[in-house]
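Take a look at this single chain, the form predicted on its own, given in structure tokens.
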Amino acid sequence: MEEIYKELVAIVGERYVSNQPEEKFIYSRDPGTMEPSEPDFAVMPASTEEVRELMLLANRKKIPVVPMGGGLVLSGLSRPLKGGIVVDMKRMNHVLEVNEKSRYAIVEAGTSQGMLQAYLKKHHPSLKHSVPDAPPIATVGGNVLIHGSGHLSHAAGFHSEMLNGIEAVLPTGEIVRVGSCSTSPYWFSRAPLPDLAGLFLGWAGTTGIATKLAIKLFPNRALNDVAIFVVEDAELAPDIIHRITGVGLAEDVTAWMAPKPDWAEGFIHVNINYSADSKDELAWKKNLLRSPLKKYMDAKTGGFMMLPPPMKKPFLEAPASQLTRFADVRKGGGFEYVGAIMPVELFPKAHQAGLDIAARCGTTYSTGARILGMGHCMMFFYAYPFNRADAADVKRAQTALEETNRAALDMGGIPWKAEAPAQKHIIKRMDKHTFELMNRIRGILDPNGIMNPGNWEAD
């Protein structure tokens, strides 16, 4: 182990690598309920070939290789199942390019959502990207691999399908760039080669360690608003989301259940967020919104709640901070979800689960969903805040974490960024010559299994 320690300094620097166990401490966790495990090292490269001669020092060695953004997923993706290194990208948190024309941004993998928000505000005040409801630490790189979402998606989709490009480092330490980074100095768009993105989304860092991406940004307009309509019965849900997404002038659509503040217990609120560049567009916007849903207020089955401005300022924010408040509401700092991804018509369905789950697990309900790429499907989210300090508390949501992921696939859904425990209930779904492709895919890219090892592996 000291010899790899020395190697390591060697690669990034002694400031940069460590094996005390405090650190290692912080890197065993992340604020979900998965048990922790500890690496052998904390690494934070600097470069793109500081990450190649990480890669082709573990690769040597066969030591498992762990990539990080901002420790963030929440359901233990980051966690070092077998040990070894985890790479903290961090220090590589540079915004490199943006094209005003074009509207993209090159980012470094560990740039964080504030930076880039920060920079476009400053720098670009024209442009916007797409900014999921994370703590503004939450890197670029992480939310798109994990396919992620944001205040954009019902426009865009999911932030993966926002990727023009990527720059990643290969287990065995290949640098390459996919899209068309890989054949021009312009980093517009994954079309029209064959489209290798998709050997890095989704795979939880079992395939390489990405290095730079290329974003899509979107016109950031001088006015937002938003409208909540509200209505009691979930089944009314799909056709009221449909109506909305049709109009196709939305920037984001949510919908929200709590039982607090009392005002909304019972009710399903949707969220309608759009903007313009004038009064004159921003009102034919919400009157064009507005009207495919004349006949549920005809029929007084929903109607469209009176917000005066104080009331809209916490719905028009990017992230939404009240999220941020919920996620700590037991205090004790525990917190996760799962985020099944869906079809628009399961919404009933999976918020009567969330009730039930609740009920039956003696835990708070709260449950909604972000609609994507027009309402193609929807992100159905179940959030269990827990007190980590409380071993019971922790527990429950583990109860009902383990309930959802299953209720979320026996109804249709798939459990999105699955804990290692949920990816094996996936798994035990799939198409079995589909996860033999993964398999193959793996063994090609990573013949010495180093990478993220325990992930996206049946019993």
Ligand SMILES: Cc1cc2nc3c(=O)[nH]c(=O)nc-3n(C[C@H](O)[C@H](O)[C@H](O)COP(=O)(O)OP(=O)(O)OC[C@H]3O[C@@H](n4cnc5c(N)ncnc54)[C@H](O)[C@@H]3O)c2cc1C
The other form holds:
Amino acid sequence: MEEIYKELVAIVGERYVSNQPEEKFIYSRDPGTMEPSEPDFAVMPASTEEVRELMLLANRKKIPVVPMGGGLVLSGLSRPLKGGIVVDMKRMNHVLEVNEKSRYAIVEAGTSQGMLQAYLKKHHPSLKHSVPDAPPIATVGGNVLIHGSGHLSHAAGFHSEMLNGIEAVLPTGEIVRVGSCSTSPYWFSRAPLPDLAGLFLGWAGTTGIATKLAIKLFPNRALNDVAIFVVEDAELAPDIIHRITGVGLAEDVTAWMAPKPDWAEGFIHVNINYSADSKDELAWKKNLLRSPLKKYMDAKTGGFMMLPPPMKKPFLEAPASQLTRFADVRKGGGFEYVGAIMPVELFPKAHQAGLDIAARCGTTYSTGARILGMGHCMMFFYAYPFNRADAADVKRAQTALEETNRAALDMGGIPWKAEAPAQKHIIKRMDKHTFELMNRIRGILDPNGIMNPGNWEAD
Amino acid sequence: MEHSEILHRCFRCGYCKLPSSYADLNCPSYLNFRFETYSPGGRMWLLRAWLDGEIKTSPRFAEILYSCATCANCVEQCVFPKFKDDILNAFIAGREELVATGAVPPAVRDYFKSIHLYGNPYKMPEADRGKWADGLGLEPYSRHEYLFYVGCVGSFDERGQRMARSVAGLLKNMGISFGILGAEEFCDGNDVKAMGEMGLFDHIAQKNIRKYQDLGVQKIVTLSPHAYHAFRNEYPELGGNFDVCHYSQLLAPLIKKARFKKSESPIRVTLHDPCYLGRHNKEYRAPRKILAAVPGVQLKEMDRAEKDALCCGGGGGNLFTEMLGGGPDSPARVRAREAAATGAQVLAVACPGCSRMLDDAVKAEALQDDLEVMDLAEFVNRRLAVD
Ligand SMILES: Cc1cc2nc3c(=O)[nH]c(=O)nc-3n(C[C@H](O)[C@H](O)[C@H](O)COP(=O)(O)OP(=O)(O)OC[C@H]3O[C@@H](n4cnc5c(N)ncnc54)[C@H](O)[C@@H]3O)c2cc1C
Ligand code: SF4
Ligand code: SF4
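Starting from the form predicted on its own shown above, please give the structure in the form predicted in complex with the ligand.
Once more the chain from above appears, this time first in line as the rest of the complex follows.
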């Protein structure tokens, strides 16, 4: 180990390697409920070349490598389940290029969502990217590679769908480029080439380390607004979502259900976020977005919430810090959620499952959904807070999460950014040949099995 | 440990690593070291692990605790209103525990030793404390309206002395009635407390309080925001109730009466908000008012200003212990680059510690031909009309 330490120091410099108990402690865990698992080293490279050298070393010595961005995925995906090197990517945090006309940005993978957001605001105020509601130190790489979603997901789908190209280092040390950037100086799209981006999307860091990404940017309009449609009967939600998304004018459509504040209990709230360049355009969009819901307003089965400006503020914030604040509901610094990707028509079932599980496990809940694309699917989330200082409470949340993962699979959904145990449940249901293909691909890319081992593995 | 009840409530979400714009890393120690352990959330979790016996006392753990510059960015940015006010207090309480077990880093131990043995961190004879004022003709305090308190940096550091002389000159110029203590002055103890030596702090504070009360001091104007913070917020608990202000606060309402040179060319100035004046005491306007009163000044704010200012890295004793080093990622050098990026010709400061840190950083960045670090008073003096 001492010899490896020295080699790591030779690659990234002494300041950026640690094998000390303090770093081993912190890099063994994330803010979710998964058990800690210690790395042997935490390392922070500053360039693609350094990442390449790290990979060559790890591959030669057959040491596990676990990429980490913000470490905020909550499901423990950057815990080194079999020890080895945690590669903290946040020193690679530069915005490399913004192409205004073709609306894309090229960033280093460890660039935080917040830094990109601030950079665009300052240098390219007419553009924005789709911001996830994760805390702003979450990285672009970590988020895109797990198929994240955010404030423009109704307009443009998963963040992985907004990906134009990737530069990645393979476990065997080759630097590859995927997308137009493999062939052209422009990172404009993944078409028209065979799409190799899938080799890195959804794999939880088991196929390589992304070092650069190009993502799509969108017009940043001057005026932003939100309307909230409220309905009691969950059975109506799929049609309501269908109608809103059918208009095609919103940027983000999210639903939320929570027992607190008191006025919210028992209702389904559908937030419709939209923006415009002028007041007239905003009013026009507002009317158009309201009109397909007239049926429910006339029948008095649903209606728009009165929203004075101060009440709108938290719903317009990107990222929404109130989601993070959920961690203190039990005065205990923790929450984790299952986000299950599923068709919109499963909304009522998904909602009921959340209520049942929370009641059974004796835990508070907060559920909701972000609609992807024009209602093409949704990320239905079940969040459970826990008190980190109370082992029984953590266990309670863990049980609720496990149950939720199973329930989501049972109803036809698929847990997103699944914890290692939930990945095993997914694998059990997965078409056998698909899983074999995954393993064959992994075997080619990573012959020594060094990349984030313990993930996407059957029992 | 005091405040230990909040440690587990930290979600390690990292809002506290950033300013409110999210533009860049704003926790100086995290910026410098980059490991999660050196971020505020990392400290929260490590402290908890340490109290629970999951990690042991070690030089690295001590370094992690002491490389916090007590800048309070984490307190400002944490999104959990119910406990955020005590985050920094918890770090200081952690330091207090380290002091109690004798496990502080060598540089911190040396700092305490110097205060014990010499009364100041510079290991200088206390008799030399008043030398900064030589030749200025300042009066020893005797029932003046204000006691002008200079502190260790103003008394012994060459950069601090220059600043103390400028401020004294300006106070005089503005007709303020003040006296100084000279060799009779003593350390204010603010950094001693921030470094967790509560016993020594109490001793220092009580000594000062007695002295000021004996002299009949009612109003104190300080050179340093650190002293201002200690006198204003820490001394009252020990019975020291004085009317305290930082020199920028005293000068701000008076400055419009000053007579400035008419022919001066326009000048671009940026301002560095000191943490102990800004985030700790919410004073952002006074220094800006002073600059606004100077003819020709074009204030070029840095991206991170006021409550979002990036700390120079000198707080919490780091000016003396230098635990944040002087490398390119050191907060002072990052701040110097940020100041230069505004196109300013002058980087105005209002704290002798910041002045020292940023002056060195501007030199390390080879920016001294473009950017001059100047204390507010120094800057004002230079542009005053000469009779
Ligand atoms: C309060 C809260 C709200 C959230 N809201 C949202 C939301 O609205 N939308 C959303 O999408 N997510 C959300 N999340 C989930 C998650 O935090 C984000 O998706 C986040 O962006 C993950 O990024 P990260 O940098 O923290 O990734 P990490 O947790 O560090 O990593 C995630 C996975 O990617 C791998 N990885 C990271 N970087 C690389 C790389 N460079 N190369 C290869 N593999 C890599 C890791 O090994 C791991 O498997 C939320 C989380 C919280 C705590
Ligand atoms: S101190 Fe507050 S903002 Fe920082 S990580 Fe902890 S909970 Fe988040
Ligand atoms: S006080 Fe400043 S240096 Fe200390 S942890 Fe908070 S943000 Fe970092």
